[in-house]
Each structure stands twice: as C-alpha cells, then as structure tokens.
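First comes one chain, alone, set out as structure tokens in the form predicted on its own.
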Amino acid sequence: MNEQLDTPLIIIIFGISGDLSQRKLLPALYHLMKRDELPSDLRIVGVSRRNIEVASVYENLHERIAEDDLDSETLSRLQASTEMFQLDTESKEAYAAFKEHLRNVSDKLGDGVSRIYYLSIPAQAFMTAVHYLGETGHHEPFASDSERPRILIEKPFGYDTHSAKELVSVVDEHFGELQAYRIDHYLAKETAQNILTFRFRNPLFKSIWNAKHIEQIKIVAHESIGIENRVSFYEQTGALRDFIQSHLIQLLALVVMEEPDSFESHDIHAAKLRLLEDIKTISTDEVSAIALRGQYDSYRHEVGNKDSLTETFARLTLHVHNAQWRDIPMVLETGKGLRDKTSKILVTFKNEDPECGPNILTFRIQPREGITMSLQAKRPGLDKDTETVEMEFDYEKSYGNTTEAYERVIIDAIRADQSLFASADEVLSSWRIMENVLTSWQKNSHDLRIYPIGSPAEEIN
C-alpha cells in the first residue's frame, strides 16, 4: 500500500465552485478516488464566499467525465467526503473561526492528519488569503498532525517582479518555501516528467546534448481558441506572463539544465535555477530584435477594448551564457487564435550536410504525448534518393491512459514531492528575465502584430 493511503488528509479548496476546479481539480480527484489513490480518511473542505450546498458544486461532474469513466458509486463517495464552508476572504475573525471548524474536522479523522490548502481563486485574492491564513495559525499543525501543512498556490505567480517579490515575501513569511507548492500543470504532463529521464538515462542523447550537435531548441504552445470567458483575465496577463513567463520557461529549464546531482527535488531546483541565472536580463535595447508580439483581428472587439495592446502571440528569442549552450538560440513561442493547436519541444540537430534534411527531436506534450525522431533513410527501389522518416514513442499506445497533470499535482503534494513546482528563486529569476520586454510592450503600439485568427503561427513575422 502507497504510504500516503495510510495517512488521512484534509484537502482545503478555496474556489471548489470556480472554474478551474469544476474543469481540472474535482475531475482530477474524481479519478484519484476511483483507482483507490487516495486516503480512505479523507475529507474535502470547499471554501466559498457564498452560501453553497456540496450537491450544487457536483451537480455537473458527470460532464467532466468520460462516459465509459463514469461510476456513480465513486461519484457518490467523492460528494459523501465533501463539505462547505462558507468564508469573508476579507475577515481575519472568519480565518480564525475557520482554522477551529478544520480543527474539530482533524479530531474527527484521529491522529496524524495531514492537511493541503489549494488556491484555486483569482491571482489578486492570493495576498490576502495568504497572510489571513498565516495571521491566525493556519500553517502551524495541530497537536495530533503528522506534519506541516502545505499550500498550493496556482499562476500567475505576481503580476510582475515586484509583485512576485511581494508574493513570495507573503508566503514564505507564514508557510515558507518547504510548505510552498507552486503549481505549473505543464511540468506535471507526462513527456514534461520525461525529458529529464530522456536526457540523462540515454548515453546517446547525453552525449550529444550541447552547442557542438544542436542548432536550435524551440518549445511551443499554440491554441485554435481564442480567450473564450477569460476577457478580464487575460486584459491584464497576455500571452507572456500566461505562457512563457511560467510554462515554457520552465520546460526550458528542464531541456537544457545541467545534469542535477540526484533526482531529488532540492538537486533539481538548484540545476534549474543555475540555468536561469545564466540567461541574462534582456535589455530594453534588445527587445524588439529578440522578441515578437502580435493580436489576433477580434481580440479588441472580443475584449471591448479597441486600443488594447495586450498580446495574444508572442515569441521570445533567448541565449543562454554557459559554455554548454552559448550562442545557441532557444525560441519560446505561444499563442491563441492560430490554425493548430499543439505543444512541443523541437530540438534540431546540427547538419553538416546540405543535400540532407536536419534530424529534429520533438517531445509532443500535447496533443497525442509522446517523442518523435526525424531521420534520413534511403527509399526503396533502384535509386539512391533519401527522404524524412519518423521513429515514434507514444505514450497511449505503449502505456494505456497516462495520469492527467492536476492528478500528479494532488499525488506529488500528498508525498511532499515538490520536484516538478516552481521554486520562489526560479519564479523570479523567470520575472527578472523578461520584465524589460513587458515593460516595452506597455509603452506602445508600434511592433504589435494583427493576425487574422486562424493563422499559421509561422506567419507572424
């Protein structure tokens, strides 16, 4: 039996009746519950500041399901182990009566509880959440827990890099860094978890992982949709901080990191953040050679904003200054409103030969995860004529379903893995990175790009 079956467990979802829960968490525990991978003393707190019943915050689970997935039995119980809170975000009084409520839930279970607190609530509330938890003890354990209480915060984490200063500030002032959960589902995705394994358990690709054989490293995440709901959200985040300033900056840090001394978390945080440290600021200077921005044609009509200058594509350019990767280009590139919708790491390999196409390595984390090489083999018959082949890995034929990102969240907080969360320093040395190009972008309008929406994101130039 896992160890964390044994333990039981309170999870604390501030914002169960919003939408990333209803879409990610529920589904994801859901799931969980079904295959016996959670604690059989388990209770769920939902935290709301309206009055809500529990059948009202499952009444549409069942859609988030697949229908040959769907057992009413686990439905049943995942609704039986819930409960409802209602609580004033803004009242330090209504904390202090909600850290008793969870007390006397604690002494229901026994001993030995252990408690999560997720932030599922829009970016803006997190401060004060956060410093309200901490003001009146939430973080400390009760006499009979097994440990520390953890807290999972989901992005963005701050606006900007005083912001993210501020948030960590916060957080590690009540929780501190080991109790700190920083969510990046990207790292959780399967191909994501992979290319350390990838990288460092293949003699051929560890090898060859450097300046001298690679040309380019370029990571995607290109959406067919446009914002959707999000108007408000996404009027003041912006395909960098939505994207690149958090996801594809990480997963570069996964791709071209150093090998870490082990394969635990604190040697894998310290590899990714020398990496960071050795991608330079980018000047003012340089933005507009290195970076790229551009809005698809209904944007501001979508938004109701017809000056708006929030960029739904952009394109970063960076160097890293090591003698691992210097000069080498690495390309993050995201976007909404394109033809396809697909993310991936291209890693092309240095060809000395014109005659021949380029061998590029592409990790597909979505659609269909999975890795494929690209090589040069003869075609059959008489002549001597070469032509592009694929050697493929696919994760759903080999492997069955894979877990689903916010299900290996929930697992890796249960065992105190932060291995695939940000750290506070890699947070901000990602800030730190970029904060002159959003800077730029603020000021105006110039180089800002209209696409009509359903463009090949090639075609933004």
Second form
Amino acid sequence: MNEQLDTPLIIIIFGISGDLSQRKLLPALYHLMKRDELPSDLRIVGVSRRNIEVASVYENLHERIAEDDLDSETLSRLQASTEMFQLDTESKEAYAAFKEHLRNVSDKLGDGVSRIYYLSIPAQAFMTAVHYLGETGHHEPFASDSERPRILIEKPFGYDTHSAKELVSVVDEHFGELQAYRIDHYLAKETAQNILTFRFRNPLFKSIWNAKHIEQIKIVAHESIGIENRVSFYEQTGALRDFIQSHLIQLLALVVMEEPDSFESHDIHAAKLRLLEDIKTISTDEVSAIALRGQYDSYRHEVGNKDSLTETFARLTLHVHNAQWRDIPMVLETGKGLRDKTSKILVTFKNEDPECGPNILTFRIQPREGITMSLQAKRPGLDKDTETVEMEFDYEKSYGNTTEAYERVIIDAIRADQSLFASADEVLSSWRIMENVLTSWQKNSHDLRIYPIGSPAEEIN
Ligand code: BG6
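For the form predicted together with ligand BG6 instead of the form predicted on its own, what are the coordinates?
Zooming out: every chain and molecule, the one shown earlier first.
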C-alpha cells in the first residue's frame, strides 16, 4: 500500500460526467481519499467533449455519500485535485494536444508518475478513443516515467463476438494485454473475492465440489430499480449483455473452475479460461428450451419505444462439458424491476433422503454479504423432528464494513494487479457461449414475457 502512496498518479477519466462515473467511480475516489489510500501527489483529469466546469462534475457527489460519512474537506480536496480537458474525440490532433497537456501535468508531479486511463464511454466511441490514444502515443511512458500507462475499460466489452474481437485487437495493438484492465466490478465484491479461498482452503468443500455431490448451481442478480436514465445504453444492451455475459459468467467461472496453480493473477486467469472453454456453446435449436427473457411492463413507455424487444430479465441454463461437472445445470438469472435487490450464488447439494431438505450453500454477494450453509438439525424437544437451520458467516459481524467494489477496482489498477479483471480471452469466450441466444432473440419476438414491475423472479416463466 505504501509504495503505491509514494508514486505520483494521474487518473484520466473519459466520461467523468456520465452515469457510471457519477454513481460508482467518483464516490469510490472520495472514500479512498478520505481514508488516505490514494497518493498525495494525485491529479484527476476529466475528459469531455463539452466544456464542463469541475464544480459541475462534483455538484451531486454529496448525494451519493452517506450522511455520516460526508466530509467537506475531502470533497474540496478531491475537487481541487481535478481539472477538465475538453477533447474532440473524433480528432487525432486533439489527442496529440491532449498528450502534451498530460506531459505538462506529469512534469509538475515530478519523476516516476503512473498514468491510468479510465474509459467509461459508449462502446461506439470506445474504438475511436483507443485508436487515437494509441496513434498519438498515449500508451507509451513519458521519459520520466518508470512504467507503461494502464487502460481501464468498462463493460460491456463489445456487443457480440465480432465487435468484441475488434475491441480486443485495437487495445492489443496499442496497449497490450498487460496494460489492459477490463473492469467487472462484481469480481471485486467482497464475497466474490472469497469464493476461491472458501473453495480451495477448506478441505471439506474441496472434496465434494463436483457433479457427484452437487445437483445445481444457480447465480442470481436481481435489481428492484429499473433502467433509471440509461435509455439509449439499455436499449442497445439488455439484461443478457449487461449482466450475464459479464458479471454472472465471471462468477460462474470462479465457482466451478479447477484449482489454479497459484493465486497469482495469470494462474487464476488460466484456470478461468479453461473452464469457460468447457462451457458448451448454446445452439440455435436449444435457445427456446434453455433461455428465457422478459421485460417489465412499463419499460416500453419509459424508453419511448412501443416495439422494444430489449429484455430486462434473462435466465439461462448452461452446461460445462468436463468430467467434474457433466450434466449439472448452471442457472444464471438477472433482471431489473424485480421485487428485491439481491445477488447470490446458490450451490445445492444432492440429497438421496426424501425425508430431508437439501443442503444449500449460499454466497451472499449483496445485501448482507456473507456465506450461509443450510443444514438439517433436530428440533429441540422430545420429538425427533428435523428442520432446516442456517450456519452463517456475516462480513459485517465479523469484520465491520467491507470495501466497496469500485474502491478495490481502483486500488488494484494502481497496484497493477489484474486478478480481479477479465482477460480478453475470457470475454471472447463468454460471447461465444451466448452468441446464438442473442441472434435468435433478435429475430423472434413471440417469447418475450411481459412482467409487472416488482414481480418476484420465480414468477417469470
Ligand atoms: C452494472 C450494470 O454493471 O451493474 C447496471 O450495467 C447495474 O445495469 C449495476 O445496475 C449494478 O451494480 P451493483 O454493484 O449496484 O449491484
């Protein structure tokens, strides 16, 4: 941690006034700064097409911070560390001028400055931005730098296999895989980080983690909110791309991959990739049987498109074709406008005794992060009745508050630790798995279930 605090840092944020930066990134920077976990020599350079004042970028930040955590001194310090740069994103010359500007910022900070580019811009703008950044040499260190700049990329990484390949190649051409950090903030959630430790550091679970003992794995991410103001983003994205192709498939990989050779980033990525490659591609014929989509009832009105087929709910059943998992259904389910906000992973163990309920291990990603094991126990008293009880580990009770995922994302990018980011091959593999679902949903409209906003997910069938 200390080493990172001693290194001067420039964070360049494309899309600083956008929804994601406002909701996640700036609050995360605020919390890190408040806890003194950012370098004291820090400059944040916000990039925007329009002429935006720094003050307007931070105008609403206080609303994203809990009242008892609000500290005006930190807010002012963060704002004072920030400057804006207006950039015509379609002009190569503008990127060259921007590099000169950054060189000046860097010179003022001294030697050995780290530079991180954070790209939170629509997929269409992304290709051009990376291309021009590369063409004008932003990926190269300045003479006084000791390391190459890194690029942080927000999801969705592409729109389908074809576009994802194009993005991979433009990033590869200029920055390269070692400089590319593809954010999947679900991997940085505390419980998700615990999956590998829990699986591989507890001999009890290690020996029964296979198709012989496990009946089903289900990963859900339900949200009660709708699409909020992200109309054009969501119309082009939908639930499958927004959540399943990224967050849920990454979690699945952690839950079912083989033990990595080490817990180092490259070994974790290699084990994840081996697993993803074993997941069967869904064929066009299978789509109606194993994929289901829905849309909440007020969605079309909200987006002003009475014919929209964009799904706000999706459920997919995948199969892993290897000896460890053959024939075990892996269900991934997500939706907006549902009754509750909850994300969890349920591992249901096989049960041969019809008298007993199953043992279910639940990784609670949010809310109330923790792990629960449901077991059968004898109810106290003279009778021999059995009932389901829960053994539980709760982060808050054991450790107090946990670190918010975006804070972890930023810190890992500063430390150059890629473990919690998605590699290019992983991203391409997950597009491959569900590509036929996307094309088949695009062609047909008859199978879209319309559900009342606030529905429980199990009622969407
Ligand atoms: C993002 C999705 O990746 O995750 C959003 O694009 C979603 O649609 C968000 O609302 C949820 O994140 P969290 O951390 O609030 O569960």
